[in-house]
Structure formats: C-alpha cells, structure tokens
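Consider the single chain below, provided in structure tokens and representing the form predicted on its own.
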Amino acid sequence: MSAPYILVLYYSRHGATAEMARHIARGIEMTGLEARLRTVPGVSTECEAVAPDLPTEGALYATLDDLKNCAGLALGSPTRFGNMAAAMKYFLDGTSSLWLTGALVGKPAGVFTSTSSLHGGQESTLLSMMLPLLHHGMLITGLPYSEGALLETQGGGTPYGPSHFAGADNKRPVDEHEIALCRALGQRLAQTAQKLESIRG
C-alpha cells in the first residue's frame, strides 16, 4: 500500500491558481504528508479535440485513480462567472464510478479559487466546487477565523477556502495573506486526514 497523500487538483489558465496550489502543497508537506499536484486538460469548442497525454508544462493530468486513492483533496479553479471553470466541471462530471462505489466518502476536502475582480464571484465559485464533493460524501474543511490572515487580508480569502485577487490584467501576485491562507488549508487538510486515519486505524 502506498503512503497517504493529499491530492491538490486544479485548473489554471494564467498561473495564479497553479501558484496557489503550490502554496497549499507546501502547507501539506509541512505536516509530513505527500502533496500530489495534478491538473486537468482544457476543454475545446471543437468536437473530439484531444489534449496530449502529458501537459507541456506544470503538473501531470489527474486520473480517477489519483482521486480514488487520495487521503484528502484540495480542489482549485479560476472563477468563471461565479462558477468553476468548464475544464474542472468536465473532470468532476466523469467521476460517477467513484460515486457509485463511495470511494471518496469520509475524506476531507477543501476548495480554492482566483479571480480577476475583487468581487467577481470568489465565494460562489468556492461554494459551487463544494457541491460535487458533498455528493461524494467528502468532509468540507473550510478555513476558520482563527486563521489571522482572514481578518487582515485586503485581497482574497474567505472562510469557504483560500482565494486570490489577480487583478484585471491577471498580474497581481499572490500576497502574504493569500499565501498564509493557502498554506493553512494545506495543513488543515493534512492534519484532518491524519486524525481520521488514526480513528479508522
């Protein structure tokens, strides 16, 4: 049996969500657990468009086995009109086999997002990403207000999960508070997974 890992599954168009994923992975690794970074291919308006087996850069594409065998999940997407990106929705729509077997029931999960406008649907995107995870029976962790950065942030950050305000040109860097919240989510997911495993063990 392989060592437990937290899957950090994301879609990123301009790089901000990918950067958030790396900070979440760092938080996971601070607890001693492995963070497995994975992405999903974009969707095309052309029928039968096929992505290469390996992305040209960044994380590998996720498989259903990556999801099935994880000890916990961090799910990230940029905001698209207050909702997750189509590429992430398409991937999640293909997880029925995991739902039928209850493969994800009882595993901790958290969500994160990046937006180009300060009030551009960060919270509704995070909530929309929680819905399929709840259908899978996952345990949503969120971020408590005991995380001081939630009270100090001038950019992104919500109790539903980390968020980032990228700016209209998508060039605003992830700031110190947003980084702190990403790492906090990673730690929270990993610690929760470890506690659940000790109960089951």
Ligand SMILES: Cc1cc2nc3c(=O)[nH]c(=O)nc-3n(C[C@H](O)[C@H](O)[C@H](O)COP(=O)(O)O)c2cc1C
Second form
Amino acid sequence: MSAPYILVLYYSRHGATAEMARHIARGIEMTGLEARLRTVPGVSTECEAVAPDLPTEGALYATLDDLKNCAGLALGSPTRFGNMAAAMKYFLDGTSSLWLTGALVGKPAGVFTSTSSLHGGQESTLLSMMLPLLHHGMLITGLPYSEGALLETQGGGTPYGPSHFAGADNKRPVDEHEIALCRALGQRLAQTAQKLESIRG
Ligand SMILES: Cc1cc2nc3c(=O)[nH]c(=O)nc-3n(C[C@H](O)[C@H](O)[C@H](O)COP(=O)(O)O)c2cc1C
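For comparison with the form predicted on its own, produce the structure of the form predicted together with this ligand.
The complete assembly is shown below, putting the previous chain first.
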C-alpha cells in the first residue's frame, strides 16, 4: 500500500490550468502529504486518433488506479462553452467501475478552472465539474470566505473553487490572489483527507 496522496487531475491546452494545478500541489505538499499530478489525453473528432502512451511534456496520464487509490482529488479543466473540456469529461465517463465499487465514496474533492473572459462561465464550469464527483459520493470542499483573497481578488477566485482569468490572448499570469486560492484548496483537501483518515482509524 503506497503512502496517502491527493490526486491533482487536470486537462490543459495552453498551460493555465496546468499552472493552477502546480500551485494546488504546492498547497497539498505544505501539509506534508504527497500531491500526485496527472493529466488526461486530448480527444479529437477523428474516429481512430490514438494518443501516444506518454505525453510529450508535463504530467503523466492518469490511470484509473491513480483515481481509485487517492485520499482526495483536485479536478481541473479549462472552461469550454461554460463547461469542462471534453477530454476531462471523456476520462470521467470511463470511471463506471469505480462508481460500481464505491471506490471514491467519502473522499474529499475540489474543482478548479481557467477562462479567457472574466464572466465567461467560471462558476458554471466549477458547478458542472462537481456533478460527476457527487455521483461518486465524494465530499465537495469549496473555498470559505475566511480566505481573504476571495474578497480582494480582481481576477479569478470563487467560493466554488479556485479559478483564473487568462485574458483573451491567454497571457495574463496566474496572479497572487489566484495563487493563494489554489494553495488554499490544496491545503484544505489535504487537511480534510488527513482528518477523515484519523476518524476512520
Ligand atoms: C472550444 C473552446 C471554448 C471555450 N469556451 C470558453 C468560455 O465559455 N468562456 C471563456 O471565458 N473562455 C472560453 N475558452 C477559453 C479557455 O477557457 C481559456 O483559454 C483557458 O484559459 C485555457 O486554459 P488552458 O491554458 O489550461 O488550456 C474556450 C476555449 C476553447 C478552445
């Protein structure tokens, strides 16, 4: 049995959601728990397109075992028409075996996203990403307003989870408030997982 870890599972095309994932991982590691960064392959409209076994750069592709054995989950996707990217939905649609066995029941989870416009669907994306996790029986942890950055941010950041406003050219960096909220989610997930683990004994 490996040491407990929080899975930070994301899809990112241009790098913003990937950068948020690294900040969330930092927050997890600040608690002493391991953060496992994993991504999912893109999907295409070509009927038989197959991704290489290893991504050309960045995190490894997630396996079902990565998800099954995690102590908690941070799930991230860019906003696509107010919803999560098809690549992430495709991966989640392949998790029926975990649903049937209740593998994720009672584990904490949080969600994060990046958009190019400030009011272009961050909240709707975050809320829709929670739905499959609720079906899996996960315990959704948002962000409380005791996180000062939630009130101070001029960019992303919501009580439903961290978000990032990347701008029309996708060049706006993840700013200090957005980073603080990514880290806060990572810490919250890790601490919740540890507390739940101690109750279960
Ligand atoms: C097909 C498509 C749909 C998108 N829909 C939205 C949207 O509804 N609202 C928005 O603000 N940005 C939208 N975007 C922009 C991405 O959400 C934005 O560029 C995001 O920061 C990309 O994250 P990434 O760098 O992790 O790939 C869309 C982009 C694509 C390609």
